[in-house]
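In structure tokens, one chain follows: the form predicted alone.
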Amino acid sequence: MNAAINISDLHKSYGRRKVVDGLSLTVPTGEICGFLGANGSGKTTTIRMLCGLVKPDSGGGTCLGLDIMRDAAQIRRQVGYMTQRFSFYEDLTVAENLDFVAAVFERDDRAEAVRDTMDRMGLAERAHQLAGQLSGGWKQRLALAACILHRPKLLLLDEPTAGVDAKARREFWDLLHDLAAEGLTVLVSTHYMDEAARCGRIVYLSDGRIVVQGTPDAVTGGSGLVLFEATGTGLDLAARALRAAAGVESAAVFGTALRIAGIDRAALHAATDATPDLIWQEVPPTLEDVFIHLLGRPA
């Protein structure tokens, strides 16, 4: 399968701090690949290296078949890059912002491109509304429209739905899947586990290195994480006590249930035996459980 991204042994440091440390990654064309990791894990720096905004210290590879070290300018013309912060002119209308983007990319059919993109993104009725008056969800939709207006082959999205409500986030992801169905490749960083679950593959970074990658089901199933869930009374007090128990990585109350997690099944059984007033059962881990587990692992 053709690879939209194929990088090997990338390194990037700022002073003595290693931000990306020997990262290798291949993303097939047409895949939605999710980037996960704590703040400072190297996600944003990797994305910026891929689109030519930051030069790696060493390593290399290709993005859309172009060398990331030599062909940065050509790569940027074929990539749509969406930052965490809304970066368009708030005193211009939706249509004016998109027209400006079309001019930057020297589209000969500017008016048609703007009109078609607004129609596709559901922005036509807001064409004359100032960008600064849009809600967070509509701002993100405008930003995505600007990213695809020049018909890129790859989208690099850095926490694109941060601070956006659940309905707007779901609609945004529906748009991403529509684009991927047409062959567009998407690399997206996110802290939302419901979004990560919608990716074809997820890549978890820690201290600039890939810790685990695979489909959401494969990552969850291969985590080795064991969870037990309890119902009963006094769950908050039980959770506080269980957090200090050997082998218990986490103990948290969710509504009317208490969940404990760890990788030592025998230790977890011993912890549950110490709370005979609660009714316990083993449950499968979720992607969020695995994410919290990985966050707690030593570097």
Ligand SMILES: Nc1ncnc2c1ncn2[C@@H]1O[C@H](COP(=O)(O)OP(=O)(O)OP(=O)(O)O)[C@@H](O)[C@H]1O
Contents of the next structure:
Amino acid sequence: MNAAINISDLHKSYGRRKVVDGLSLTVPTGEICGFLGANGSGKTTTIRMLCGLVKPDSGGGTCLGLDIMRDAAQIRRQVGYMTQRFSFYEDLTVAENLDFVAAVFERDDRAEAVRDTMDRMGLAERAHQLAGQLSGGWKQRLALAACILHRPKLLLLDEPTAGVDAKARREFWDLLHDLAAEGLTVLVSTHYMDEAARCGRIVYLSDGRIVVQGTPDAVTGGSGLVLFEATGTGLDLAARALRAAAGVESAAVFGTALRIAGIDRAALHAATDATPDLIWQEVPPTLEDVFIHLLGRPA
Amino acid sequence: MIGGFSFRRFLAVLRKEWIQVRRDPLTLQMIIALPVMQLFLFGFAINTDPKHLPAGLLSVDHSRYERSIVAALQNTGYYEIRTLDSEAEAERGLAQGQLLFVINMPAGFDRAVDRGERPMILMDADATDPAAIGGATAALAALTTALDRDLPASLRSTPAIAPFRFALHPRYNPEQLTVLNIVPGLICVVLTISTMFVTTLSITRETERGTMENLLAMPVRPIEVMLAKVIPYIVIGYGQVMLIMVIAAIVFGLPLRGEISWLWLALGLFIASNLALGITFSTIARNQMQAIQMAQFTLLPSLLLSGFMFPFQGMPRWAQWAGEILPITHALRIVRGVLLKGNGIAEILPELWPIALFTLVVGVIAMRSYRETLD
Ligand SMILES: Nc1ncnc2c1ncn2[C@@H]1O[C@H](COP(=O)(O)OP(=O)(O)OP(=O)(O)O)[C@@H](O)[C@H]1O
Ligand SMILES: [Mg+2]
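Cool, the form predicted alone is there; where's the form predicted in complex with this ligand?
Entire complex below, previous chain first.
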């Protein structure tokens, strides 16, 4: 099966700043690929290059088998791109926005496509509400509805759930899995760890380069991160002291537990020995631990 | 599809624009209120017949005839006369705008009238706003009968010979633009403001609100977006011209002469030139604020150099050249020519091609600078 996205050695600089720096990525058809990375790591820029909104300085590749440099116009017909910022017309109603998208994509069954999509996304009740008056979660739903209206083969979603409540996010991701089951490929950027865990594969970007990629389990397993957890009293004071200790990358209190993390097992042991009144035990790292570790790593 | 142009996509954007225009109360208000307000503001400031204008009297002997004339002047309702002490006071009053007229009674006026010398009364007038003093000066002609009751039959005024005369000395604006010269100019200025400003804003708004990114990511072509964006404003522009013409005809008595159909055509081209400029600005500007500044930056020379504010012939050569480049200069001549002089296509054509050329050049720049990417 052909890969939905296949790019190699993409470069993009703004001024002297290298925003995307030698990025190569292959996403197989039907996969949900999570795009992660710190603010400014180049996620949005990469997604924009994939749908021809930004021209790469060098490198290239294909999206749905079409060249990203030459065939941007054709790519646009088959890709649903959801911008990071809400970018629909706030002075148009939900139905009018969707109708506009359907018309621009020259759908012959415009009214039907709009109605079906609204039903599917639960937007029917709000059809005649102005988009600007929707709450954050509903705006995101409208944006996703507009993305899938023209039955794209690939979805590029840039932080589609930023600022959306937990339940709505859960539903949103259920929907993404439904779509993936229908054969859609999804590339989705996010800062939420629970969302990263629901991806078939995650790709972690740092300064425009892929640092880690793989299934969520492979990423946590291969991180080499060691964690110790302690319960007891005086956790906050202990945490402050431990943060300064050698080899401790992070020391954080979660309710009644204190967690420290680092790469150097021996150094961590030394640190835990220095707090004899706490009882320590080793725990497996979560995705969040791994990302905090990656985020904290000097570039 | 011809050359990538899709009529369906164009219609899609047009429909969207039309909904937005209808829903934007500010744009709507601007579209209707702007021409009407401007017309009444400028039009009435110029065309109303202001009364009780401040006038000063410079006189040495305060004679009997003088009193009759002053009374007659007051009776016209146009003059509010007070006596001045010195020429210096008169000069200062005129310069500072406290006086619009200074009436200079010559010494020995009564004697001169009695001898049949038909003396001259010099009237200095502040003609900065010619229309403001228009009624007052027109009324002077009828005042030569003012002394008839005081004079023996032999000296009374006849249609041919008056016992004394007024000599008007307009100051500051000797050309004396007329009202009718300015109302057609307003058509052009209002059109410039509404079409250029509004298209500029309509496009930068998409950039600023982030909807442009979405628009670019969809399969619409720049030409489709631009045509769809400008057509509502062409319709609106014509609507405004109609509104102005009707109001000007009814309220200000603007004569509607000449070949109006050619005027419509010429104005269409003029609107197009404004839209091209508006699109160019909006593609350069990063936000609505910058766009407005650019639009204002062109509006000023349009007002100053086109002959709207100052007579074109009175401008220095370099300013005339600059003015010739601006479409509004030619549009102004066309509108004035058609409406006031009854001109036809023969007189319109030489003014039409400079607008066409400008539109073509700026239109190409607009099309080329419309970015299909976000870079
Ligand atoms: N048009 C532009 N001009 C100049 N710099 C830009 C432009 N677009 C992006 N950048 C810079 O490129 C870097 C990467 O931006 P990008 O939006 O791709 O990051 P991101 O990973 O999406 O971040 P976030 O998680 O905050 O959305 C940032 O430092 C940003 O300032
Ligand atoms: Mg981003």
